[in-house]
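Only one chain is included here, represented as structure tokens and corresponding to the form predicted on its own.
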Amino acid sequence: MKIEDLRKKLSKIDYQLIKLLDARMELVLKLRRLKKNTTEAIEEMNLAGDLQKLSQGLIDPEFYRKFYQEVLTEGKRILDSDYKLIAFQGEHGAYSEVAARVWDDSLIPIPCTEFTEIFEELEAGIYDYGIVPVENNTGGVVNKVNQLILNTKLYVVGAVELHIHHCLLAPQGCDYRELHAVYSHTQALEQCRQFLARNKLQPIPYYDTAGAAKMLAEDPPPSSAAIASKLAAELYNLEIIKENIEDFDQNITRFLVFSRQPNKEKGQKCSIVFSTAHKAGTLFRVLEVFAKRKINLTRIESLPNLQGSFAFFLDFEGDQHDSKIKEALEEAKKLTTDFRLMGCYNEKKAE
């Protein structure tokens, strides 16, 4: 085996050690929310047992003891720091995490496998916030997320309008001329279809953009690259072969931030959800409530609900404490069923 091959293997092991420690501390933070007590959480952390028994005898057992004690000490420091957590769907480096950092970079982003996990564990108090994509100007609404929103009692406390910029990523030191296959989520591959065709690169669907980047860092197939965010390149130590490879430069995804408590600050935008009687003109009368007060609507979407009819999502500019907004909400409530003010909040935009 060549020296360079050994160095690459060492580098990969060091990378895995760091990522495993990061993942461990994230689980410690979740455990604290379940235990509600730092001492109990620390006791759980000590259940790993005598780690030196797992050693092959090469390393001094005292090293394991000291190492694990340092891990426990750092875990206690993290538990005592009272970090605020925000959940997102996907692997670290996902565009949802990018949006979470845009909204508040002081929060600790925690990855979730499914959107349902975000809503369920946020309602259970494990997270302080959850962020989810609701619509994309090229791909349309995210139906799975909007169905969950329809059936949750959580509040919208923020929004992020994020320009999605895709990057072609590869392992450090690779020869880009030897790249043949590109892994990513089907939507990202479609959004970069012209770029892939021009460069004769074969698109291979993967479950997640950031997941493709993670796979490339840990066990890369030969001559392969990934399409993911710039953040994913930083987190997985990948080389950015080319930035902004999306076919259309106005690729925008809108995210909503949820919490168990409503936003207490004055907002610039409101979101409501409601149903109407199944009669001609009922939706028009609701929209007329806002039109006659010159309230600017920014989003209207319909979605089938469990009762066999339709629910409507409506976003508009203003704050619930503004007199004309308050009047409009009161009048709209009389014309609808299952009316719910999801929240008034501020929206951030990121290029």
Second form
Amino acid sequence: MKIEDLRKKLSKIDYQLIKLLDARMELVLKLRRLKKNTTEAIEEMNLAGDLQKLSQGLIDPEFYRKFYQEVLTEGKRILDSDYKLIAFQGEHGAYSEVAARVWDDSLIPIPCTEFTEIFEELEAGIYDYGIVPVENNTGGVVNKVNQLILNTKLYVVGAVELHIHHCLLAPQGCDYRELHAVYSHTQALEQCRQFLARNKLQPIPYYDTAGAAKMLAEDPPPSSAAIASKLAAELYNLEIIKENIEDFDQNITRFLVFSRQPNKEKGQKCSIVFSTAHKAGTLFRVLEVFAKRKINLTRIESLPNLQGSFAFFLDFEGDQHDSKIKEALEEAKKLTTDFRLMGCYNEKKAE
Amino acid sequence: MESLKLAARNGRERTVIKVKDVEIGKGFVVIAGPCSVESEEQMLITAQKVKEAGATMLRGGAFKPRTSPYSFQGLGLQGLKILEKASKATGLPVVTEVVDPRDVSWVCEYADVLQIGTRNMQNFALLKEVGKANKPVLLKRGMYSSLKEWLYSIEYILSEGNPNVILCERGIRTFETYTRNTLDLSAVPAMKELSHLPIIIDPSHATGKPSLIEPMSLAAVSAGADGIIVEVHYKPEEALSDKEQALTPEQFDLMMRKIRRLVAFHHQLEKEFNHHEFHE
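Having displayed the form predicted on its own, please output the structure of the form predicted in complex with the partner chain.
All chains and molecules follow, beginning with the one already shown.
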């Protein structure tokens, strides 16, 4: 075995150690919310000390004791810091995490596998916030998410409009001229179709953009690259071969931030959801309520609900305490069924 | 030259090549910058300086075909990223050399014009590859090549479907050793008779001496060239390649002022004599 190969293996193990410690601390944070108090959570972590029994005898048991003492101390510091958690769907480095950081970079982003997990665990109190994509100007509505929004009692407390910029990423030190396969989510591959064709790269669908980046960092197939965010490049120590590889630069995804408590500050925007009776002109009469008060609608979306009729999502500009908005909400409530003000909040935009 | 189906003049309109807002083949373009991209600082500062002096495009090599394999070979991909950054910062389009057919598509992602260097004028695999590219090509004349051989190299690119070729006379090898090469200025009007493509000169490589760059650049204006490509470095004494022939930003600025005056003079001359081959 060559010395470079050994070095590569070593740095891969160091990388894994760091990622595992990160993941461990995230679990501690989730545990905190399920346990009644934090000391109990720490006791749980002490079990880790038993792991030294698994050692092959090469390492001094005293080292393990000191190492875990350090890990536990850091775990306790993290618990005592009262970090606020925001859940997102995907692996670390997903565009949802980019959006979460845009919304509030003091929050700790926690990855979830499914959108349902975000809603369920946020409702259960494990997280403080959850962020989900609701629409993309090229790919349309995120249907799965809107179904969940329809059935939740959580409040919308923020929104992020994110310009999606894709990067072509490859393992450090690879020869970009040898690349021929590119892993990513189908939507990202589709959005970079011309770029891939120009450079004779073969698109290979993968479950997630950041997941593809993670795979490249951990177990890269030969001559492979991934399409993911710049954040993913940083988190997985990948080389950015090319930034902004999307075929059209207007690629915007809108995210909503949910919480158990409504936003208390003054907001710029409101989101409502409602159903109407199956009669001619009912939706028109609701829209008229906003039109006659010159309230600017920014989004309208319809979705079949479980009752076999339709639910409508409506976003508009203004704060719920503005008098004309108040009047409009009162009037709209009377014209609809299952009316709910999901939240009044501020929206952030990021290039 | 019957077989030059696409490169020959044959009564064709002069080709004007648009690179962002710059039109080559119309007016006098000045492409300036360092021989090699060495660092972000070097490239960004030099780019800013040449822009202030009036350059219309940037040059800088990321892949360097050096005589010795032990000389600095260029920063490669990293160099391309720096060039793109300098281009975004100044708004000037970028010309950079490509030496390997496998790099062509990647250089197209970062640069606005692909340069084929003198040593590669007859690298037919490379010519075919840039002939398929979606970016204009700046084709330098081989240092041992006749005009006829040059025309056939052009034909290689055009016949692959890329109509946008800019020619560059950069000096040829003669018995003279005082200058790095001998600038064949007659190639400018000659190639204008033989071909419909725009032609610029490279006074830096042609002479290898800063003191000769300005006189040759002014001569190029008078010979009817469509522009020059010239090496400028913010600290020539620290350059990693061709340091003996780079102009300082101050020397470049002075030269630019003279060029502008001379271009204006020729514009007048053209009006007066209605000389169809001069620039507007």
